[in-house]
Structure formats: structure tokens, C-alpha cells
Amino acid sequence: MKLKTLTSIAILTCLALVIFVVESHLPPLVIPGLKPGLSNVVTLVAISYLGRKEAFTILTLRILLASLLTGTFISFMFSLVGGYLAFLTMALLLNIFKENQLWVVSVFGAIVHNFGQLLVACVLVENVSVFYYAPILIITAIITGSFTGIAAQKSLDIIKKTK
């Protein structure tokens, strides 16, 4: 791995971690635990700018480090399942959608992330009733996913102009 790529991974991991930690101190949105997922901006930029393998490394490091700093094993499971499902979805959708449609990719990633977290909750509480939260989670995923996707697109545009 080139030093430039390794340095980019380190910087983006730190950025994603700082965003995640700051966001963890914000009050929840509509329901407890619901956050805008701003660190996903870094994941989207990394997928588009560095590549899927590097973005996956950044995501994995961010989840591990964030769980060590702010969370528990349960929060680690929520982040891991949701994050990996969202990553896979976004990585696949970037083959279909153009780079200037990151907001669409981000919305789908947010929806799938929430679905992954509902799956973890369903396993933990051993009850499918957690899926009653799905409609509100889909609505908020559309809003937050659009916002993070637009932020990622604007960030990517700035990066490309400065390169």
C-alpha cells in the first residue's frame, strides 16, 4: 500500500471517528438512539475517492475505535451490522448510480443501515415487534441519508477541485 493511500486512510479514519464521537453526544432525533449518521459522509467520500477496499478499512477501523471509546459490545454489534450492510449496499449502488447521485446511494445506505440495526435488536430482544419502528426509521433515513449524501457530494467536489 502506498504511503499516500495509508495516510489518507488514517486521516479519514480519524475524521470519521471525531464526527462519530461528537454525534454520539448530540440529543437523539425522533426516537432514542437515532442519529443522523454524519460519519457516513466520510465513508461515501472514501468509496468514491479512494476505493471500496480502503473505504471498508476506514469503516471497520471507525467502528472498532468508536466502540472502544464510546460504546459497549451491544453498540458495537449495532454499528457493525448496520455499517457493513450499508457499506455493501452503497458499494453496489455506486455501480448503478453516477457519482453526482451520491445522495440517492446514501439514502439507500441509511435505510439498509437501519434495517440491519433492527435485525440486531430483533435478535437481542427475541421479538419481531421492533420492526414496528421501521416506518419512522425509513422516513428519517430518507431525510438523514439525503443530507449526508449531499454533504459527501459537496466534499468530493471540493477534494477533486483541490487535487
Contents of the next structure:
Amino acid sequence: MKLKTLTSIAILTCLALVIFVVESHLPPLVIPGLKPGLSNVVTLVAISYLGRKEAFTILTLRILLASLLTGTFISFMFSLVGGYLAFLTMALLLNIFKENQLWVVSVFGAIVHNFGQLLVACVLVENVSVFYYAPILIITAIITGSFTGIAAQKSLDIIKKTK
Amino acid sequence: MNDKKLSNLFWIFTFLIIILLSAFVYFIIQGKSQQGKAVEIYVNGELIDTVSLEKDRTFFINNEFGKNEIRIKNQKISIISASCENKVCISQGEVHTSTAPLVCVPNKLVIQVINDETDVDLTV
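Please move on to the form predicted together with the partner chain, as the form predicted alone is already shown.
Entire complex below, previous chain first.
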């Protein structure tokens, strides 16, 4: 592994971790437990700038470290299932969409992420009534996904200019 | 108009339609809801009790997963304290319709409002 790649992974993991921890202290949006998913900006930047393998490493490290810092086993399960499903979706969709349509990729990632978390909640409480939240989660995923996607796009533009 | 703009417009349009559909589904569910008569309390997927909403009271649900303090007031039910760490269950506030369940994931607790008052156990 090149030194530059290693440094980039370290910096981006750090950044994702800080964003995640700060975000977990913000008051919830609309429904309890809902977060904008700002650390997804880092995942998107990493996936486009470094590559899938590196982005996966960053995501895994971020989830593990964040759970050690602020979380519980439950929040770890939520992050892991949601995060990996969203990553898989975005990694696949990046083959189809051009790089300048990161926001669409991000929206799909956010929707899948929320469904993953709903699935975890459903399995943990063994009750399907939690799917009542599905319509709200789709709406918020589209809004937060667009936002994080555009933020990642702008960040990438800046990174490419300074290179 | 170039390809990129057209494609972006297509996706904006698609997502707006999905938002509207979701909102529609949500309001349909909401519209069907009415004041519930009782609640079913599930722990780990098992129905442990059915409690009437007609009488105001405060009680605890204790099990191996944790402890939740439940309050019924003015035919509304809420979780007012919990042993879990994230307290999402408390911030769900008061519930009185069968649409949204009160959920405490760490303590594996689900409180579902039901509309019929048959078989209500008042001993809790």
C-alpha cells in the first residue's frame, strides 16, 4: 500500500469519525433517532477519489471506532447493516451513473441504509409494525441523501482542483 | 439542454414523485387511525400483556433486557423513563392511535395501540 493512500485513509477515517460523533450529539430531526448521515459524505468522497476497497476500509474503521467511542452493541448493529448495505448499493450504482451524478447515487444509498436499519429494528424487536416508519424514512432519505451527495460532489471538485 | 441536465431533471422528478407517494401512503395510514382503546405490550416479540387506555396510571415493564416506565394519561401512552442508552423510546412522545407503535429497541419492547377493548386485563 502506498504511503499516500495510507495517509488518505487515515485522514478520511478521522474526518468521518469526527462528523459521526458530532452528529450523534445533534438533536434528532423529524422523528426520533433520525440523523442526516453526514459521514456518508466521506464514504462518497473516498469511493470516488480513492476507490472501493479503500472506501470500504474507511467505512469499517469508522463504524468500529464510532461504536467504541459513543455506541452500544445495538447501535453498532444498526450502523454496520445500514452502512454496508448502503456501501454495496453505492459501489454498484457508481458503475451506472457518471461521476457528476453522485447525488443520485447518494439518495439510493440513503434509502437502502434506512431500510437496512428498519430491518435491524424489525429483527431485534421481532415485530413488523416498525415498518410504519417506512414512508417517512424514504422521504427523509431522499432529502438527506441529496444533501450529502451534493456536499460530496462539491468536496470532490475542490479536491480535484487543488491536486 | 445537455444530457447531464436532462438526466438530473429526470431524477429530481422521479424522487419528487416518490416523496409524494410516500407522503400519500403516510397520510392514508394516519387518516385511518383513531383513538385506541387499549395497548398490547410485546417483549422480544411475545405478547406479555394488554392494558386499557381508559384509566390513567404509571407502571414499569421489567425484564432481562431492561426497564421502562410507562405512563397512561388522558388515553395517551408514553414511555417516561428507560434503562436503555439512547432514550429514543422516550422521545417518541405520547401515542394514542394504532398507526405508530412505541418502540424501545435495546429493551426489545414494542407497545402497540389496539382499537378493540375486549379481553383487556386491568390487573397491571
